[in-house]
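A lone chain, given as C-alpha cells: the form predicted alone.
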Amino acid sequence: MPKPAITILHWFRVDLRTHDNTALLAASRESKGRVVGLYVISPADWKRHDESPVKIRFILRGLRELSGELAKLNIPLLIRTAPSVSDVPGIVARVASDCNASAVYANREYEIHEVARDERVAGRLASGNRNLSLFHDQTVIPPAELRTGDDGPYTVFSPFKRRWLTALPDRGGVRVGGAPLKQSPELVASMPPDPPLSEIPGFESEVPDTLWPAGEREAQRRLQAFIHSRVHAYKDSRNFPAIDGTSGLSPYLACGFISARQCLKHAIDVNAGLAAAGPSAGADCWISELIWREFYKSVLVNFPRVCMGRAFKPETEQIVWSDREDHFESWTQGRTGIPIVDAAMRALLATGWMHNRLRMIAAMYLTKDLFIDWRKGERWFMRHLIDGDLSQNNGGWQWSASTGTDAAPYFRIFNPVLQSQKFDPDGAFIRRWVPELRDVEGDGIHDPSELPMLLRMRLDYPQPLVDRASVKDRVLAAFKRSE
C-alpha cells in the first residue's frame, strides 16, 4: 500500500520568494509536492515594531508577485490577518488544520519577540499533534554558530570576518537552491489562493510605489544589473551618494525577495573567489558588506538586549542625553543647518531610503553633535526606511553612537562638513535635495554658515543648531563619566 500523501504548510515571513527558500524547498521535498503557502498580515505587530508604511506597501506588492509565482507551481498562497500578535498561533494552527497539514515549516526569525511568538505557535500546533519546523535562511552561516577561541560570541567585526571567511569553505561553500517542483493542481482546486491586499489602514505612504518595484524577479534583475555593470567600481563609488554606486538590494534582502546566498554566490563568481585574491576589489568589498550583515544578525542573537532598546555596551546606559526636542525635530525634517545631513534626511522622507554613508553621517550628527539618544534616531529610521531591519539598523545606530560594537573608542566623531566635502565634493547630492542652496558656489555648499553675511542672509536656510567647536569636549566628558 502506498503511503498516504502528506501536506506541509509553509509559513512565509521574511522570505517572500520561490527560489533558494530553505524551508519552502524542504517542505516541497518532504511532502513530495503538496505544499500550501501562508502569510499572516499583522498590522498591530508591525506598529509595535515601528515598521514603515513604505516597507509595508512594498511587502504587499511583493505578496502579489509571490502569489503569481507560486501559482505557476500550483502552490496556493493563503493570506490571513491577525488583529494582534496573540492571535497568530491560533491562525496558523487553524489553517494547518483546514488544509490537513502534517506540519508547518518556516524560516527562522531571530528577534526576541519573534522567537517568543514561534514558541507559542509551536505549543499551539503540538496540541493538535503537529510540529513547527524552523530553518536557518536569513544568513549564509547561521547566526551564533561562529565562536571565538574561548567559545564566546564575536563582538568586533574584523575577527568575525576572518573567522567567517575560513568557516564558509569548511562548510562546503555557498549553496544556492532552486525553486520547488511544480505540484499537481489538485491543492489549488480545493484551496484557491487568496487575493493579496493592496492597502492596510494606518500604513499609507507618500513615497511613490514606482520607486520600488517589488518581488523576486525585480530583486534578481537588480542583482544581475549590479554584478554586470557596477560591482567592479563598488569599492571606489559606494561612498558617494550622488553616484549610483551601490547594489540597491537592501530592501529586497530585508523583505526576503532575494537571499544573501544568491548575492554572495554572484559576488564570488565574478570575483573568482571569496577574498582579496580575486580580480575584483569591488566584488571583494561587497562581500565584506554582506559579511557585515551576517555580523549584525549574530550580535542580535548573541546579545538579545539590543532587541529591547538596550545598549550593546551596558556602561553607556548611564549617559544622560540631550532632551532638546526642537533639535530632534529639526533633524527629522532636514533643517539642521548642515547641508549634507539635511539632504540625507529629506531624501529619506521622499524615497524611503538613505545611502549608507549618509546614514552614518546623519546618525553621528544626531548622537554626537546634537547628543540626542540613539534610540530616537533608530526608531525614526525604522519608521521611514523601506529596508528597515532591526539587526542592521540597530547595529548601525549603536556603531555611530559609540554604544555598540565599534572597536574604536567613543572619540570617533565625524565632522559632517569634512564628510560632505569628501563624499559629495561638487555638492550634487546636496543641490538635489536642498534646493534653497542650489545656486551656492564652491565650498559654501558644504557649510553656508561660513559664507559672507550678505550672501548668507539671502538664503532661506537655517544656521547650524550647535557650535561644532564644543562637540568633541561634550562627547568626551559624557562618555568618560559613564566609564
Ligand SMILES: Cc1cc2nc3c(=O)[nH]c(=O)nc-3n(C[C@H](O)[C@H](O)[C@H](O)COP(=O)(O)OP(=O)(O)OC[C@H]3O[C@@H](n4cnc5c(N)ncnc54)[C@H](O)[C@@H]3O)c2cc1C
The other form holds:
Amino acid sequence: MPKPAITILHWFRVDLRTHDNTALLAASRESKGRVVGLYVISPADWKRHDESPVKIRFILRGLRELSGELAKLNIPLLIRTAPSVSDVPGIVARVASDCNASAVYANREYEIHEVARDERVAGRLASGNRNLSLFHDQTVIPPAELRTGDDGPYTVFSPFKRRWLTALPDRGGVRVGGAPLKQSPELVASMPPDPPLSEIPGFESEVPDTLWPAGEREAQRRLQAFIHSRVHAYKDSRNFPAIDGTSGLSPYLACGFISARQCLKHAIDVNAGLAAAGPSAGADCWISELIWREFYKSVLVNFPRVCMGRAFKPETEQIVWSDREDHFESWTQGRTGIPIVDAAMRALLATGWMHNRLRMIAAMYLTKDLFIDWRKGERWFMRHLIDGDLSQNNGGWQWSASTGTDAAPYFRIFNPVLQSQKFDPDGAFIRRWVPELRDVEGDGIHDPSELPMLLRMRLDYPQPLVDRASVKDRVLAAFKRSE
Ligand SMILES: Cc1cc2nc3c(=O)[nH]c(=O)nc-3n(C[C@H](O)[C@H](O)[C@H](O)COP(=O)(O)OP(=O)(O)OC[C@H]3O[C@@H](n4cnc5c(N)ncnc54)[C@H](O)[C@@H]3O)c2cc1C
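For the form predicted together with this ligand instead of the form predicted alone, what are the coordinates?
What follows is the whole complex; the chain from before opens it.
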C-alpha cells in the first residue's frame, strides 16, 4: 500500500535560496515534493541584534525574489511577523499545524540566542508530536567538526586552514546540490504565497536599493563575473580599495542568497580542481579567505562567549578603554583627520559596505589610535553593514583590537598613513569619498596635517584627533597592565 503523503515545512532563515539549500533539499526529498516554505519577520529581534536597515531591506527584496523562484516550483512561501522573539515558537507551531506538516526542517544558526530560540521551537513542536530537524549549511565543513591533535578547538587560523584543507578531500570534496523537485500545483493552490513586504517601520535606509540587487540570481551572476574575469588577479588586487578587485559577495553569503559551497566549487574548478597550491595564485588566495569565514564561524561555535560581547582573550576584559564620546562620534562620521579612515567610514554610510583592507584600518584606528572599546565599533559596523554577520564582524574586530585570534608574535598596530600610502597610493579612493581633499596633490592627500599651514587652512578638513607618536606606548602599557 502506498504510504500517505507527508508535508514538511521548511523554515527559511539565513538560507534565502532554492539551489544548494541543504534542509530544503532534504525536505523535498523526504516529503517527495510536498514542501511549504515559511519565513518569520522579527523586527524586535533584528533591533536587538543591531541588524542594519540596509541589510533588512536587502533581505526583504531577496524574499520577493525567493517567493517568485519557489512559485516556479509550486512551493508556497508563507510569511509571518513575530512581534517579539518569544512569539516565534507559537508561530512556527501554528503554521506547521495549519499545513498539516509532519516536521519542520531548517538550516542551523549558531549564535547563542538563535540556538536558544530553536530549542524553544523544538519544545513547542514536540508537544504537537512534530520534530524540528536542523542541518549544517552555512559552512563547507560544519563549524565544530575540526579538532586539534589534543581534541580541542582551533584558536589560530593557519593550523585550522591546514586541517581544513586535508579534511575536505576526506569528506569527498565540495558537493553542491541542485534545486528541489517541482511539486504538483495542489499545495500552492490550497495555500497561496503571501505577498512579501517591501518596507518595515524602523528599517529605513539612505543607501539606494539599486546598489545591491538582491537574491540568488544576482549572487550567481556576481560569482560568475568574478570567477571568469577577476579571480586570477585577486591576490594582487584585493588590498586596493580603489580597484574592483574582490568579489563583493559577502552580503549574499551573509543572507544565504549563495552558499559557501557554491563559491568554493567554482574557485576549485578554475584552479585545476585544487583548493590550495593550484595554478591560480588568485584562486588559492580567494579560497583562503573563504576558509577565514569558516574559521570565524568555528570560533563562534567553540567560544560562544564572543556572542555575548566578551573578549576571545579573557584577560583583555580588564582593559580600561577611552571614554571620549567626541572621538567616537568623529570616527563614525568620517571626521577624524586621517583621510583613509574618513573615506572608509563615509563609504560605509553611503553604500552599506566597506573593503576588507579598510575595515582593518578603520577598526585598528578606533581601537589603537583612539583606544576606544572594540565593542562600540563592532556595534556601529553591524548597524551599518549590509553584510553584517556576528561571527565575521566579531572576528574582524577582535583581531584588529588584539583581543582576538591574531597569532602574530608581535603586537599589531597599523600606521593608517602608511597603510594609505601603500594601498591607496595615488589617493583615488580618498578623493572619491573626501571631496574636500580632492585637489590636494602628492603625498599630502594621505596626511594633510603635514601640509604647509596656509594650504591646510584653506581645506575644510579636521586636524588629527590624537598624536600618533604616543599611540604605541599607550596601547602597550594598557595591554601590559591587563596581563
Ligand atoms: C573589522 C572587520 C569587520 C568585518 N565584518 C564582517 C561582517 O560583518 N561580515 C562579513 O561577511 N565579513 C566581515 N569582515 C570580513 C571581510 O572584510 C569581508 O568579508 C569582505 O570585505 C567582504 O568582501 P568581498 O565579499 O568582496 O570579499 P572577497 O575578498 O571576495 O572574499 C570572499 C569571501 O571570503 C570571506 N572573507 C573575505 N575576507 C575575509 C576576512 N578577512 N575574514 C573573514 N572572511 C573573509 C567573505 O565571506 C567574502 O565574501 C570583517 C572584517 C573586519 C576586519
